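Coming up is one lone chain in structure tokens, specifically the form predicted alone.
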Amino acid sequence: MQETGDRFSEWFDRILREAEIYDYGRYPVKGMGVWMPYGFALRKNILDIVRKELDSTGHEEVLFPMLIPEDLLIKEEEHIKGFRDEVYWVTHGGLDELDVKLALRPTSETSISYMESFWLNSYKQLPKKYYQIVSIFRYETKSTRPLLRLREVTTFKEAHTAHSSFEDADRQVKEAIEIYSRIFDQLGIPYIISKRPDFDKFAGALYTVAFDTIFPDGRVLQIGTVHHLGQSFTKPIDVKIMLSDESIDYVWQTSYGISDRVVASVIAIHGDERGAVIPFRVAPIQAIIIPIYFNEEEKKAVMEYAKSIERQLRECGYRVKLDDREEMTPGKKYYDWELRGVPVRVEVGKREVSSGSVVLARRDLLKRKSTSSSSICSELSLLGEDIDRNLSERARERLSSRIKKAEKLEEAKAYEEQKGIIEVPWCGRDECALKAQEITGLKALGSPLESPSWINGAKCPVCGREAKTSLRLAKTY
């Protein structure tokens, strides 16, 4: 999808609505939407990848209460300060005012730390890696956007880990980055990884690492974060363990999260003017079968053949649907399923019945090919792999083309019109990053995890000191 500005915004909202992915704006609470069946199936397939990656790396799924007592939430002052303006409070039960206000979960560091104070007592139990996929609530005061900026985030995957040392928590941050990289790679979502400036890290964290991608309108969207929490939550909540030398210390923690924005990115990044283009791996319907006939005599033979193709594909394990709607022409069916982003269309007509073949039309390249019905399962497998590879490669190319390096902030201001990410040399000091934001009108995303070689000998354009790394700047959601 190459539209920019308002045109992209209109396109994105239209696709969510007309493809029956997410109904937003009609539920009578601002900032909340409804997952419709097709969108919920896409969400489920994406979460299956998330769960598989977490489960395979020793994470255990849990489910915590949605309500957090105020006296627990405020134990970590830096955390509550960071979220105070965004918390929803439950103050009454029926007609009775509650003795203690209850917060609708904005995130779960305090809740999980509290329970860990009962569960953990020895280094031998560590590391512990928990995760849950839940709704969180934040009173977003800026303009809300479907799937991008919500007051109820319905697809919040938060992982929380406990460790016996700073170093082991640091190792867990690296593992989390690898996990997220694998998830986004499987979805064909291109990304950059940045260490956020200290002034923009998660409340209570020692440091934050973030994954960002670039949307078609040139704005940058944060799609995942990883936080080294140190002992910021375990000290006030008193989560202690005995170490191997029999001394007592507070537990070290990390947390990391992704949200509905992952689904939004799949739709926005791969889509085109015809609608969504869903990767084969996560498509709710991987192949849609369209029967083509012009009279009742043709109809009988074509429908019988189409049903046999459907059975064959189902037996091979594909998510497939036969569109047998009689009130709609084949052309209108093409449009309908292209809008929804179904990766492959299987066309079956009189000629295919006679020759024992089918026509496979791929959504990403809008190309068609004929193949024997006897080899359709293997052909669809190869085609699906190629579709996902193509979507991933062209998305990476688009992201790379929208990242530019510059040595002066004036160049960054000029690049703002082209949209994307601009990298400038940086001394590493927060005051210079804040000044760069002020001068350019762009947000400081932070720096690469490793200092790039291109800044060798370069000077920070704000203070003139020697650059230690680079600073990424962009317009963001």
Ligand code: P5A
The other form holds:
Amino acid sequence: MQETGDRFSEWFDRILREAEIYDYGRYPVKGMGVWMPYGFALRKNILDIVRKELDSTGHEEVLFPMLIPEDLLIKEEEHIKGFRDEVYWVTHGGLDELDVKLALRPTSETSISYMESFWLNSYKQLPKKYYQIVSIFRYETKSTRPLLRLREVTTFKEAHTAHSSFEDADRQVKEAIEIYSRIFDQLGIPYIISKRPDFDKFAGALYTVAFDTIFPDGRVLQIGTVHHLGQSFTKPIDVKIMLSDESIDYVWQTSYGISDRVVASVIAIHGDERGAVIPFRVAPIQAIIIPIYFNEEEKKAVMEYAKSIERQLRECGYRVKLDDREEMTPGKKYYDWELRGVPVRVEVGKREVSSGSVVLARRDLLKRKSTSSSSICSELSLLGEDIDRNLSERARERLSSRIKKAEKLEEAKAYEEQKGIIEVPWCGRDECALKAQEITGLKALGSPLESPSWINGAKCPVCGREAKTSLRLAKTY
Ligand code: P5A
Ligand code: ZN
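Right, the form predicted alone is done, so what does the form predicted in complex with this ligand look like?
Then the entire complex follows, led off by the chain already shown.
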């Protein structure tokens, strides 16, 4: 049921604009778009989940300046090597050339570490977990795509944590993985978690764990990453604390981030040929009420009844809207709200007025059923849960059907046609992952966190050594 697959790219760009989510390509700066009211509301509801998960796990929200002085941004060598080509620089204030160039933050490890050098001085303060939700800027050179590869990432949720030992930072990586899993689960976005090969880790990290999902066109999108930063930033930026044995050491850190790609995934993964299908939990409008009448007399009774249904649902706490546009037919309205992915349509006509009922139509399965208006709140609650469960399940099934195992790289190459992720035995060495990329033309996503049992006794198809884990390969965004 993924009719959006073949011409996905076209579908996605069209839905973003026609559903009035994100207006992209018309604003006169490449890689930057505009959140429109409906999209902004969706983004906000998603961010509410993100905030709830972070706040309840001891993360504290902060807000750092957008500009980072050059001498600070370049302090960590690997970091700046990784980001050098992507930084936007502010060089002038008015007509004056600045003494020190200022970077539009591409991410905030350096500026947050810098302030931590003042804020942190004892192990007693740790662990410390900060996060912010901000715009970041990356001069992306791969082709830019709405929400998927932006030059201004407007929904960058970055968390930065500080610890007194390697092990505690390691533990934090695990907590972050759990938090992101819960966030994606609530949005019905299926994912696989991979430890990235060393050559693809975050610039400055000891290691990187990534969440990937598969889009309808079969390409893989990285939807979040968690990094163990070791002491890479705290050494050059001099973030030191006193430990319990009174010795002085540099702080250990992690960072993890998600972006606009999360909103993009909600749209892309659940959508169908009629448009978006937004999960009930985050839908800006959870139920749209459509009055149906054929003459003035009917109109009066139907509208009055529709308003009472609207009031009732609103009092129960639902986000509802009554579509009272006069110049538009009900059929046209159905089309309009289906495109925007409103999960439930409430139809009320003459028959419903006289029997005290409503028709509930669910967007995911396009099924309708009649229910008494007296139980509409509890019916809607059950229906909303069922929609979200169904969306999650069908997305998860689709993802698992697109992951295949192979013993040889030739099979991986053949599988590329079928679209998805192919997993092969792997000795764990970078050079073999690089070779595998070269041979298959696919990208190495890395390996599962726990070595899978199916590789026992298998050989790395590149070098013939014994496999220690598996390597996932896919065509990526
Ligand atoms: C972690 C947070 C970082 O920047 N510093 C703070 C770390 N990691 S990252 O992998 O580089 O980015 C985190 C996630 O952001 C998404 N992302 C993007 N989304 C849209 N457009 C972009 N240009 C873009 N760049 C990164 C990815 O999902 C990435 O995992
Ligand atoms: Zn090998």
